[in-house]
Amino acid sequence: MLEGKSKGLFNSENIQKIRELGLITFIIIIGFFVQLRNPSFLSLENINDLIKNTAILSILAAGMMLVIITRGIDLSIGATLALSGMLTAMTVKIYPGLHPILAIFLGMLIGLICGVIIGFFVARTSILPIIATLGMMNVFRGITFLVSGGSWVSAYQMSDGFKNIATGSVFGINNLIFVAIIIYILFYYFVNYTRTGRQVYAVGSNPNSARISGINVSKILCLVYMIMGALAGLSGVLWVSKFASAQSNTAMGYEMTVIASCVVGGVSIAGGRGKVSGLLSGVLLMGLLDNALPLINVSPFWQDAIQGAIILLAVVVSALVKRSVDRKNLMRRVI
């Protein structure tokens, strides 16, 4: 009966709430903190700023949580962030008249390609996902270059309906504020009440098991890439939008950011474990970070050495929290 009580106690489920409260507190004590130095942070202004900003990282995250959940990761979405959106402005920069809504199927199609390509390798080769993907990284990040010659695509080529989808709105909300709201309404669906979303967590929990139990292991692996790769493009055209450039070199390395959320917002490396609530914890985690800094005028060279020490410090309490109750479990079934 004890060890009953125990299991309600500290199941799985109870440990994800505890880091997801503990992660709000650090972000609340962090946020405390710089209203002291910069009254302006909590301003309606910088908030929308912080969140605006935070949405490209949110959707890009959605994805990455679910390949992390399939005990995978995926290092070439910054890559193919900058192949749709550097492919999208070259085509709109040759046709002005292209519509937004076209603009934006195009990158997320270009994006489906690169996911199905790389799902191909880790689902039908057995590659590690790991180099599948860093391999995929060099491969995308070169044809980004030849094609676009080393040169970029500015404001002035593109048009103004393109450049509008990043600062326009709808009901009054910010176009990538209103496409990170729609996405994660869809992401926590699929996660959480449908099938295949269940079959994500089944794969990345014990991927023998899963294929005993029926589930198609290989056609899971494919679609989380998929998805990845779909999302990224997606993120591809919002990010060549909003800051109205398309380079070569864009998003370079903001695969270890999109990660690094993914990771302090409790999604298990070792696979099978994430939750939609503590993925925005630590997108939001991220954004502040991004956000308060510069407010409180730390040097550019001190930022990025403070963010990793943050997201250690995040992770490495987590982790005491989850051994503490691990141990606390232990002694209860001794007992």
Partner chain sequence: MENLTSSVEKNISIEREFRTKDFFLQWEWLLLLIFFLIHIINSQLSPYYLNTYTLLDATMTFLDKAFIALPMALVIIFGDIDISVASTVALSSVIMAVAYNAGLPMVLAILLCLFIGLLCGLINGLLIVKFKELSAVIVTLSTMTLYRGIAYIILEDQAAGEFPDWFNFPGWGYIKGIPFILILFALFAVIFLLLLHKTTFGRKVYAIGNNEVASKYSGVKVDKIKVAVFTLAGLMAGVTALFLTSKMGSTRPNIASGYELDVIAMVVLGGVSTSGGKGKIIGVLLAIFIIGFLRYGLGLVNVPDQVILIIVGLLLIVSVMLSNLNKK
Given for the second form:
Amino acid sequence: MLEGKSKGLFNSENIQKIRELGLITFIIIIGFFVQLRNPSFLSLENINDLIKNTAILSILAAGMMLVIITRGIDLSIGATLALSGMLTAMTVKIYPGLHPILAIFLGMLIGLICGVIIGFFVARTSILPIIATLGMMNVFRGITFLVSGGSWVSAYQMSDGFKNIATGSVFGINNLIFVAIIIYILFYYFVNYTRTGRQVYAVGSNPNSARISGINVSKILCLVYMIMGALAGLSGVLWVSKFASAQSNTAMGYEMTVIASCVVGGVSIAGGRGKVSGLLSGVLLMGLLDNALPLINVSPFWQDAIQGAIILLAVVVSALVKRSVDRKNLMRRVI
Amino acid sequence: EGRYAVIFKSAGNPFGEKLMDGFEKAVKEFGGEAILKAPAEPTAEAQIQMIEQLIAQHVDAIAISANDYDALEPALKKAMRRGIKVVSLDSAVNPDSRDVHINQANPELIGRVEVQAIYEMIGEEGQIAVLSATSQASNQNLWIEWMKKELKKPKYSNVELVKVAYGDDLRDKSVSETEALLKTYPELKGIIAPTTVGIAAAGKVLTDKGLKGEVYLTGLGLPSEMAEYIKNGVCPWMYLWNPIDLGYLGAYAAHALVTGDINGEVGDTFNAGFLGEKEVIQAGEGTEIMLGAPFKFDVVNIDKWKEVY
Amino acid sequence: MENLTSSVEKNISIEREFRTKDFFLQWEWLLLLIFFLIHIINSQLSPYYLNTYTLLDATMTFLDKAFIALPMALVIIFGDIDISVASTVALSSVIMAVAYNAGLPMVLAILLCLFIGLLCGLINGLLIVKFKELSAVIVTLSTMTLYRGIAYIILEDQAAGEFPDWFNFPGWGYIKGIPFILILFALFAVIFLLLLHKTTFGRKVYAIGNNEVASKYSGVKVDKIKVAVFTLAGLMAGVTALFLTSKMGSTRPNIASGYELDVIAMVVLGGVSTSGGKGKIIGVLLAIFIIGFLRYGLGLVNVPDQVILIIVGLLLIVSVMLSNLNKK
Amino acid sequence: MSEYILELKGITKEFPGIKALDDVHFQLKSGEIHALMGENGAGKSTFIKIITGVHQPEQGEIYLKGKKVSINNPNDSKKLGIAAIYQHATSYADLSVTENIFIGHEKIKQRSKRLLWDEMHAEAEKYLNQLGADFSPKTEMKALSVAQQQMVEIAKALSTGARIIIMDEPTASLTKSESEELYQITEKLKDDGTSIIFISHRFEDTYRLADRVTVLRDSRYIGTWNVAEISNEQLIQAMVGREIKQLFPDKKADLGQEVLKIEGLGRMGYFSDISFTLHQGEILGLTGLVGAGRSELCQAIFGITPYEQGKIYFQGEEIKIKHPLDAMELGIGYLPEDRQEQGLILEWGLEKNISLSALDKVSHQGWIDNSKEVDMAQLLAEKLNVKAKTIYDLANSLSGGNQQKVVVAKLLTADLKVIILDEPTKGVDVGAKSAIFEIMSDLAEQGYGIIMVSSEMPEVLGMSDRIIVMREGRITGSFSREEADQETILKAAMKKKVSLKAKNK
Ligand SMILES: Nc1ncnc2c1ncn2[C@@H]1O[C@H](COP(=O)(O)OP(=O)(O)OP(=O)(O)O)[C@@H](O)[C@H]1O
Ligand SMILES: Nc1ncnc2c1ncn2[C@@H]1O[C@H](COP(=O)(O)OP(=O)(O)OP(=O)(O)O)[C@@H](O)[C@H]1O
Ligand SMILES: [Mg+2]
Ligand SMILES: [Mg+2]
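For the form predicted in complex with the partner chain instead of the form predicted alone, what are the coordinates?
All chains and molecules follow, beginning with the one already shown.
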């Protein structure tokens, strides 16, 4: 075990740790400057807002991480979110009595169905994820327009119970945050402590060996997109409840933000890699940017460029870190 | 007789839907065929495509609510060369690319009236901020200009406009912008949001943070979206015009142009259905037709209107 | 090398035996079929559709993005993808406008526009080959945000334009009744057709797409080719910027938003497999005109845009599914 | 109840273009160690994959403890208590050692179905220590050397607690000491009543370990003997079917002047301090165990991967090679180890494959001249007796041997001085083998300098004028054709400079 320690430096956890450390320091630095510019940044209220506004992103990112680990990608989540949000809101409008919990499940169900469709295309008809989700993105978005008939569902048409989903709180924790926490606990347990969770990694890491060791690859793929869909559906409900308004163009293009936060969080597009802790730091960075840039009066016109630059920086740095680690591994081989 | 088309900024927007309803209603009245179009995404590119499609259909007139002040010029000019009458409404195109513009409400009036409103709400002194739509929305920018002019008046000496924030007409962005305003300016007492998405988002934030009575909100919003916040007092009152009438007027103006009753010159007058006589007036380089003063929505009338749009 | 092996029996024919089945199972035929179907349907739907004048004008409405589809086909043949093209369009267009307004002669401004596009592409290419760990998706994902961001920094909420009158010729002009954009596109289409199917460069592109490792072992300069192709994509984005800007007579940082997905859809529908190595320019051309005319035709009978959205989405998936089937 | 725990009858398996198994019989007694031998491509691995359900046979039955069973997928065989160590590691590079060991049969808490990491790590640690491996079970798989990865594979098999364990060339990349540890483990398993099928190209393994040996040749069953009763010569006879010498053309090498000179070449982590010279008409055999770094060395010479130390001289003057193209332009060609991954574009026709490395020869100013291309391809393909209908046949429609010939043809498009052949006979059948050997000696007679990387003792001995042996990235022996024999070479290949333990401190 002694050697074990000595070699520990190069095991998977630590490679990740190095990345996350880099990311966290990065975040802290940014936070530090923001704090200088605007003291209200570290106020309890703002922290709360920051997390609350990042909750939905974090939930979506969790699903996206699974998808990306299996070497896939899902461009349709924005549309799925809008669809489930709209349908749920319309249901609530018609049946104001509908219990919030039921509303949530309804949303998740709708998302799940969307996920199943995509999962079917990817796993069974071997259409590449990017195409399948690109196509379904259009379809889901279009359907949302049609069902809504162009009108919105507005605050006054929603029962207070429904609006409270986002505004209410459990033991002092805002529901959004609470839900996110629950999701992440389950998620963490799923990827680290269940067979299926690990099989997701196996499939992404080496699909052929996965088949040889008897993993049902297409089942796993299906599952992954179903989870993604369900989470997108959930997010739809939360979103609509949060802003107390359902529009057909809700969350257009949001998928890119989600993918970005995964990538920044060290989830490898090549598949097989990605840790919850890393993901969280990635999400945090994204949320921080959204929250901080307005606070320090960065001209709105700079925000895109800054985001892009930071994403690029993050991935390049992580690549360099990975290199140095591989190099160390080689040096260990005394030839 | 005649085929009249209207293009709105983007589909799935109640304001637009109502505007198109009004347009259709008018066209039916004078017995033409109405074509209603709206791109899935609010881009000039998409609207150009639609204009070309309408040119190919040899429509008689196009009424458009533009996603870009200048970018439609070549397309609309082409349409006009083909003898198609062009009317812009709600959100204008530059004078060269239209016969006449239908102005929902005098921008000067909008700008000034909103400042006066917030002035009254906050008790005549304190910090105020503006939460606008996308930074390139021509309407909003024009109105904000007028707000600033109004604020120059001595009576506003102790009202301070601290910031113009842009929520890009996105819910999430508008929310974080509003929250940022509240934190950065703890003294803030009023927010003017001359955009339907922004004002609703702001209303939501103020409601959730329980700032009713501390920070006041006004601006331009959809009755349906704002009913909640007008009734809970976060937004004592706000303004908008009636999209149905706007569309309605647009159609009649187009009709007048097609029939040759008017040709968009200053002083031309024509009959606009139940809106009665309307006159073409000068507006900067070009000409426009004024719908009327912005309509005020408050606790009294909101319940009636929230059902409409 | 002459007397390499004692017995050399001539046994390998160089005659391609013609298999009718394979020939007609080609993806392009299906596309051609769809292509004609669409024209038939459209002309049934709208009385205005079927006349050369309308059809020619129709091309003006969708050809601007088609320029990017050509190099994008090459990128996807690699098995890579470039989602930064739309932002590249925005950036080069904005810079062109600003430069012109700053007093640069229009001709030079145009060259600058092309150059900026080329530069953006080059940066993508270099990042991708220098950081093999990063897939093209990540790189172009971040440059997508970055390039458009820069465009915003430059122009903020302003529009730039006021171009000389002759500059709306690219987007709107005709030569002998044929839209200029169509003529130029035809030119580029031929160039890319030859480039991909007749030159060693094209052959190497396919080789890399099929088996990058084997290509390298065979002495193909993989990195050089990759950079070249991504640069090409940037350059063509510049071309698109020219036409789009001319079409709108002015420019804004938010132009061409969402173009990347339209372009990718065209290429994929054209039978270029995102798993790399397969696809023909002819297919892409057909796809461009299929999607273009489909949208146009439906628009002509005023089908709501949302419905068109759905139709195109389904068309994409169904057609790809069909192509997967006929592979088996 | 038969005396055989596992029995296979009349197994036949075909792959596109090749019959990998043809009516093969096999009987495994419970508690015995049974060696399975045969040349490359004889069908051993395929046979194993039949037992483990990776492949399904066209014909034949499988009996377990006398009962007929059907094994349709890896899970079935797992359930039947069969575990296998595959020749080509099937590991998950991104996952930890522990996971690689326990994937598919993780330890989980009964009710909650929760994975018990601590237990798994502990047990993994146990197995690794048994194997004398010293890396932490938490290590990421891709950080391990080939040998170490092989150990994980073994630990994986142990962890399943299977009654039948199959090892496909487990010792191929192990040192003598490591092998010795493996032997002891294997025997311990045997004493516990586990039955073991053991594939190896190394006779010493068989004699040291096995009770009985079954030989396959050209995908056919040859026979089964008690190891005690069969001599080395007889065994080779059975494997190859004739005196080995006949396989190789006897060529009189008249060495010309020196073409290639390597001086102290080194690349961190792969090889170091490599020096040798190559003359015209010389065949230089480069051998060693899998993972010895031979391919890495060749790839460095060919410009695929960079090298940090050392110099390369070509025909006297020093050269710098940064890219394969540089090497090819100088006249150095490389036949890669993995023809399917590195040699060919399987979805392409022969003509395109052959011309790919010489596109400038069949084009002017970048425009491809198809007729030129086809003619060149045809000429070479026929010279090498490639069996194909037309020049447009897809590469993946050819049998392994013919695919290999096509890759050779690619080399001949350029006029080369030096040809490096990495495992040229890997997985090609006997006929193709001798053809390839014939081509090699022809080329040598025409004055090419040839470096042949091979793990196959007989062919190294049969073909080479000089033999260099590598071990863990270093040259551990260099012999002339006369002084070389199985023993000396194996000794050199096993020679240990740094012990694996020391290496990791
Ligand atoms: N998946 C496959 N597809 C096509 N042919 C295959 C496949 N697997 C093996 N073969 C062919 O079947 C024959 C037997 O292969 P196999 O791997 O069983 O040989 P082997 O005895 O294990 O050789 P080695 O000693 O090199 O391991 C070889 O000619 C090989 O090329
Ligand atoms: N000492 C070492 N420690 C860890 N890994 C090594 C070592 N030497 C080589 N490797 C790795 O093992 C793999 C096999 O090495 P390589 O193929 O160069 O050796 P080889 O003798 O050609 O083996 P083969 O017979 O399989 O070709 C290479 O990918 C290399 O990265
Ligand atoms: Mg084998
Ligand atoms: Mg090798």
